[in-house]
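One chain is shown next in structure tokens, namely the form predicted alone.
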Amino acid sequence: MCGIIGIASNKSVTANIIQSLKRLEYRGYDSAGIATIVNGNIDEKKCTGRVDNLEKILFKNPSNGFLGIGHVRWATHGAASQINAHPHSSEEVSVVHNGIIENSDELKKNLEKKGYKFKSQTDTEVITFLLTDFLKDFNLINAINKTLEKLNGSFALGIIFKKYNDIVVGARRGSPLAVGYGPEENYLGSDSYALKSMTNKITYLDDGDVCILTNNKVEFYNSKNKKVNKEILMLSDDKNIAEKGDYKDFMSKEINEQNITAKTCIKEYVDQLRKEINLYNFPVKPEEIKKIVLIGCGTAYHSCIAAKYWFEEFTNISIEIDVASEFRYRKIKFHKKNLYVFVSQSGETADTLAALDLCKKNNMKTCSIVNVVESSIARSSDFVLPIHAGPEIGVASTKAFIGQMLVLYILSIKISEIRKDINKAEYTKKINELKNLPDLIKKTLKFQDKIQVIAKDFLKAKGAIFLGRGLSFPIALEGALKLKELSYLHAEGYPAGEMKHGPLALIEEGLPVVILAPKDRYYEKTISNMQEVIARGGKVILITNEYNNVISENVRSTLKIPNTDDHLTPFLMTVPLQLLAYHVASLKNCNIDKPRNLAKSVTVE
């Protein structure tokens, strides 16, 4: 959600800024822009739409500065327009900004009284004019500090100056920001992925930090304005992560490599030879855990719901699940023997990070389950469990969801074994069953052709309903979310038993209803709910692993997933729903990798 790049170099930076902005496209955006210092002046160019549009503008009218900043914007304050696109520049200063300035209206009124005329509807432009105003009376460092003191809210900033034309300034409060190091040039980026094409040497800013970059030096100042040294980290070299290969889009690639995701994750955590799960250094002794609180947003929250069933089944620990944006504003009853688990694909999700910060301020023990080990959430947690899914470029999460659930499942088994809530034989059995999961996912991926046919039933529908009980319920929620995200078709997920308590009113002739009914303890009850849908004209798509011919002939379509342990069926149920959402969106010619209005890394509240 919004992306920043800044480069201080001894050669033209425009091409590298554009390439870095393209790497940030996965975050979701609606406009793009760049500002460089050319012949002693700020040269700003920006546009609505894709980075390709900006590239065309620069091709016609090049900007060859040795220092510059770039941005992709996801609209918050003000519509998606060229005027509202970043950077926002005055004669003296140009600013790119991720986050939200909560007191921008008040600041704007004060600046207008001083004669400053605003062109945009954004909150960011107040930063530009505050800096411009303070530079009249203060040196660079003091002007920056005076400006930051005025700002309420969260932000990551990239700034260049007409007068100080050899530096790029970065500042962070809440939103992530990283510095990269290169030969005769240094970089500023909203995440390490944007910088990986240029360097694998990274430093992360902490809250309150300010950095000053030239082409051959980087200086850091903390929130107390004291100069500090920062650790330089070496990033792993991920090859071919941004290549679609033979796939039409990244999402198709990511769905179809989920068996590999599962295999990699299991290999990282499970020793099949010793029949052991390798998890060490828990922040709290599992035997002493009073409660586990699972916290996430969107797809990550759905993985938490699934985990609640596993933890309750395998352990005697009390389990709570919470939406991060709700958790952070409630009057939480903290307890020193609770473990707070935060789930996030990017590790930068603003609400989840804020919930984690709240726990840290109350000295709680924390664990994070993330896909980016260098992320803010990972670095702030006491204990980190990577999902090992590799970079996920499609905005709507697929393989990361499988990875999140898998790590949570493995964690639940390990904690139950340490606490002796399950016996050694059951523990070994669970480990053996995990070995087969990647191949079972691969078999489930073969539903492609049949699902392409089923997807046609959704094209003229007003919406869709997804129903499941037990572990199938969070998968129903996730299936509905994927359909909404990708195809823009209204969809709702419900516990199947809730149908009679309101949602049944939505059932009408031809409405697609996806029923998740594996042969588990809920099977007969779920089939009864399905019959209620059929009786009212619903068009049922049944996903099950029951192979006896006892299902009503009025079912529109049946997808039979492979048999496995009941606790692993959520993984196999997930894949057909991802494929369904994908093919409905494809038939509707939607932008599958970059759904409208959505961002991969949600870094604002």
Contents of the next structure:
Amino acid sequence: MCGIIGIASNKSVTANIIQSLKRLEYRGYDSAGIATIVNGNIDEKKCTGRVDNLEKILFKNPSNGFLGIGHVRWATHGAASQINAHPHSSEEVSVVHNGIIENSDELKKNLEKKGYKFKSQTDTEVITFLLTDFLKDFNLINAINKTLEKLNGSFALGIIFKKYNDIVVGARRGSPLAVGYGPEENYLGSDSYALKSMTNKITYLDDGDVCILTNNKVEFYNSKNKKVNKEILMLSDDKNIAEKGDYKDFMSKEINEQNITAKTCIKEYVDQLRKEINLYNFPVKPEEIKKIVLIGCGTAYHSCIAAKYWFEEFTNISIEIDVASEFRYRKIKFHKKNLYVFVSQSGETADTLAALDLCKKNNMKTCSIVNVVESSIARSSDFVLPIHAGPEIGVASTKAFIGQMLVLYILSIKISEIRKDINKAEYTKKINELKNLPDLIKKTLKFQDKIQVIAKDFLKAKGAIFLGRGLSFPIALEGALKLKELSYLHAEGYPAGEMKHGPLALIEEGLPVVILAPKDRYYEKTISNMQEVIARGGKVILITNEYNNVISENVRSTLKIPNTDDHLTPFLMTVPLQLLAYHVASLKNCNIDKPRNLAKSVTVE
Ligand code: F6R
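What would the structure be for the form predicted together with fructose -6-phosphate, rather than the form predicted alone?
After this comes the whole thing, all chains and molecules, with the earlier chain placed first.
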């Protein structure tokens, strides 16, 4: 979480820092700040809220240094106030920080004894004062190393100095950090996306690395303080992809382009001419896999649940799923014939990355399914399967979910074919069915108008419940997650069969209950659960298939998704639920692209 930018240049850096901070706002938008060196002194400006507010401050009081750092914050230690906003500066140094310093209380006490006066409640200010203190007795590089040695926890840092007024310093432990190279200027950024408007030449720092940037030189030091050369990567140029176009917000664009997301992803992996899936060089032989463990957080975790059903259906491999924040601390029994699969849109989620690191420390084979191919998770895993969804800017994940499920689905049929768990004819049939999926997804987008009307029922509701069985269960969870994060309405997703074990007590007159009942092998059972809800006054929104005419009179609204193979139905069930969350949130005037308290890339625990 939080975003860092740093620039060393031979001209004013303020405009570029502001532009980069705007790109970074998807990582945090509680507060923003900038520090530059003006007339030999550190000039710090910060504010609560959005980067626009910072821009207004700078318009009234310009700050035109030739080097500087900027930050957007997602509060961890201390409220989202101006004082707690980054940078944190002393007379000598100014620091921006992503991550958490776990021993900050103890360090703070020692620094206070030395007379340092803390202004903020953040863990970051200890870094400012440690550096200030060490700079009294040590040269630059030693002062930095002494400071970093004192810190426990994870961090990415951007630092500028009054005395060394032509350099920006970066340091990484745990949280990602990248360097970019421009014409007579160099950049530091918490991700490549922040830097892409200025350059596509990037170097990623490894854990323990420190970098020193001037406008015409970049030096790297590794964790052993040894000067090292690092590889420069050329990133793909997708400067223009992340534009809203004619859409009101990124989320509506991202929902509406899901047919294209699916098409691109299928094209990348499926050869319709040869009726083959282009997936080779697995880190473990599929025939020898004993167990597949699928790990993710939030929406990505929901895609893992769906994958469990597919893998169990198509292969004889035993499947486990886990949320990364639980997996990383459990006493896991690792086995060298297991494959560990990590699903993450951003590829930077701290819990997922830590779970991956744990597997690597235990010499396990890892595969990642990510949207950002330059991400830490992608770079750390043995085998990377990109979802090819293009930048997802709306904080709530939509097209990435479709992409994650699609790659997992494709992976499950490929592995089952290699293992001969399904025969060639079934394999070819599955490949053929994929051809139609993008158009079927497009058809579900046409529910917009109907859903706009249904959404009104949710305005006065105390909450909502989403029910499904089998492959509709993870989609019910995802529907509930989308509704709560976008509209702040309490929502629960449940396996429909669980209702009678407790949640049925929540049903009362008028409570909206979304029932996912495609005409699959669970249909009759789900419809019985729906009747139990109706009998208790629940206002049912039923989502089923086109060929289904057995609809109860007491159902408030019915949406009929196109008919397809049962295994592909989850893709079509997802879209109406995303639209529902979107329209409820719109009616409530919520900030669609930036829901409160959330951030796009969760790089803290
Ligand atoms: C929900 C949402 C989150 C993310 C979760 C994992 O709409 O976006 O639940 O899915 O934070 O993020 P990634 O996929 O980047 O690891």
